[in-house]
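One chain comes next, on its own, written out as structure tokens in the form predicted alone.
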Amino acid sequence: MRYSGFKVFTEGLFGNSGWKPAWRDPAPKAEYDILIIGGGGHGLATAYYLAKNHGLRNIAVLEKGYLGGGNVGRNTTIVRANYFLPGNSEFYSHSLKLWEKLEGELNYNVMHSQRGQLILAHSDGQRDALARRGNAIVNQGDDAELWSLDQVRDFAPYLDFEQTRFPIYGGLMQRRAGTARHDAVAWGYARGADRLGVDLIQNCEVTGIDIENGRVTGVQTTRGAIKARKVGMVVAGRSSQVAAMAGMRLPIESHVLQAFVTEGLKPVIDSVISFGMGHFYISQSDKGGLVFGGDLDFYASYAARGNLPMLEHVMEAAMTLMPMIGRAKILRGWGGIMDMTPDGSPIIDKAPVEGLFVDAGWNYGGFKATPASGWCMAHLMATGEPHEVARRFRLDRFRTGHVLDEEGTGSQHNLH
């Protein structure tokens, strides 16, 4: 089934009686040649492309719960390509480009808004690190403006311009980025998977890797044991917990980020806006509720839920950028849990068992890195080779020490 406006409103005049699954719910084949473990953006993503882009068909994604139930429904929806550093530079520019052309070739409404993202500066030397990374966006290919007071002003004119804390000195602009709706990416990639032939296999939890000789042969699940020639570990939070079944240790720390959602309001932020100094961001959904949230728990954590310690510092930092949202009623807050690297990017890499892949480590970029992501992921299990613009996401690079500090913080799990 394709989907359009002519056929939305074919339906509404039927009754709706005509929709059919947006994917099939298959039994698991007894083997396929590659195994996808996580049902999240990344999963859906990497065997979408590894239909789309290289023609293979025998794939089966593995979810322990239902499609899209982690960390790909549990952010802030904000999608850009503002990184500073080589290597996370060209590959969140290439991410961006993918996600102006997604809706498009997935036929499905991820509501991909480029409303803008504008970062505030509250300092001449936030201000001059705003300037060095517009200029390394602009010489990346992408899309930058340093801005005045002024003119930030007459942008946002309901942030408080008065502080004498934290007063803002300008900021930095990227037009092309914006937001999406973060579960209708899950489901958009899930159609496009299954349309591919790709078995989409929920309720199925892997209890393990099997391992003859060094190389992967397959993965025992709740539903059973399923071989497999090539194996491809995304599950974001779980990293480490997967990882273990194989034998390995991963660089990373599991950590929970909070976000929250108010009420329904009229429009008042048409960008994205993040605040220099409290390290908080803000924007408004469709449906009029701000959405925003903050830094992530500073305590390693398998528990998908929030704290009040940290909603309050969250709290703090919304009310010191905009005391307006003072007066706006919180309608919910919820967790997801970051996988982060010491050095805040990300992990595209074989393993060191033949045939086992990861993809790991995305800190705070794993949504807006998500058609990236999918397609260096795949391009890495379909030819064995990384792509250009993932190349320097090796896993080995802690080892050697060549990181990519992309915040100049150095490189501790929490500081990213």
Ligand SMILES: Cc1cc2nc3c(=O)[nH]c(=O)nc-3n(C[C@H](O)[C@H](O)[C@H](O)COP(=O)(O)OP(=O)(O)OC[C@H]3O[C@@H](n4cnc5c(N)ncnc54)[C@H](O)[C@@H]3O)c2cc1C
The other form holds:
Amino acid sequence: MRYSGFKVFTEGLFGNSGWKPAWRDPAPKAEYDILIIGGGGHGLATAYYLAKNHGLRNIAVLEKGYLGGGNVGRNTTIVRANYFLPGNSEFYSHSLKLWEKLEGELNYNVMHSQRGQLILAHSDGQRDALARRGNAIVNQGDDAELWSLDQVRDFAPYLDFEQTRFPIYGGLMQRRAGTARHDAVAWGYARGADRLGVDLIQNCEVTGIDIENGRVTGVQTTRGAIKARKVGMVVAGRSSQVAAMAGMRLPIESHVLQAFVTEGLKPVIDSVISFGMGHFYISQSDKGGLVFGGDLDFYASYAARGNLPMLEHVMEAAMTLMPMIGRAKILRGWGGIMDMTPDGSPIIDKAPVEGLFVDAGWNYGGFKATPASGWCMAHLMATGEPHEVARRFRLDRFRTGHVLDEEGTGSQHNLH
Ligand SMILES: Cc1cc2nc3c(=O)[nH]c(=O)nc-3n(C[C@H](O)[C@H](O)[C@H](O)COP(=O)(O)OP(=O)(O)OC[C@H]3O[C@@H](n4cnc5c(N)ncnc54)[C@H](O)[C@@H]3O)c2cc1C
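Switch over from the form predicted alone to the form predicted in complex with the named molecule, please.
Below, the chain from earlier opens the complete complex, with every other chain and molecule after it.
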């Protein structure tokens, strides 16, 4: 079924009785050519592009819970392409271009909204660093504007311009950045993959990876053994645990990241605003809630839930930046498990086991990467060669030293 305004109109006339499930619910077959472990955004996008770009058909996605129940449905939905380092910048640039055509490509409204992102500078040094970043972004072919204090004041008058602890000096605006509805992205890719024949198998946890003579032969799951010649591990916060099933020890620590949403308010914040002096970023959802997130919990954990110390930490940053937020009521908070690498950049690479592939290490930033991650992982799995925009996301860079430390904070997972 193709979605359209006309279809919505005619369904409205006939009691909305003609809608069909957006994807099938097949039982797992005994064997596939390719298995993708993980039905998050990246796993679904990988399956979609394997079928769409490479014409492959005998593919299944194995998801231990329900599609989109992981981080893809828990993030603060920010999409941008304002990375600094070669290796990252061309990849996120490619991703943003895919975002710009995604709704047409998938025939699905993912509510991609290019409302802009403004990163604030709170010192001369920070403003210089943003100018340098802006130049790198423009050289990459994306957009960036260095804004003065007056421009920021005109654009976001609700920020606190009087406070002296973290005075605002200006900011870096990327107008093509913005937000998208996170779970719709998972649903759109799921529907697209299903239409191309991919089996999406929910409630199917992978419990073991079968390897014979150094090559993968399939997986063990809670719904039985499934054979395959190629297996992709695309499980975000669970990457270390799943890789351990293949005898691998990944350079990843898993940490909880929380986000919050307020009650619905009238339109007040019409872009994404990122605080330069703390980990705090905010936007307003189409329902009116202020959506914001903060820093990681500073200890490793697999507990995908919130806690009060980090709530306090995030609220401090919020009140520092925009005291008006103190009048809003928090509706809820939640947590997701982040797969943090020592340099803050991801991995899309072959594993040391023949036929096994890794897509992991997305840190805080994997939502915006969803289209390009799927695109590049599919390219790698189909051709055996890294895609040119993901060629630096190698697993062995932590051994060779060719790291991509965007933040310049050194090899401490929770600081990126
Ligand atoms: C609070 C928060 C805010 C964030 N904000 C942003 C943001 O604004 N912008 C941005 O770009 N990024 C953001 N992120 C990061 C982003 O959400 C993640 O990097 C990205 O979603 C990870 O990729 P994914 O969608 O494939 O992960 P997931 O959705 O977590 O998918 C992995 C899937 O694997 C499944 N799985 C795990 N183990 C197994 C197994 N053994 N067998 C079968 N299935 C398994 C899981 O159930 C899960 O569904 C944020 C994350 C959080 C938590």
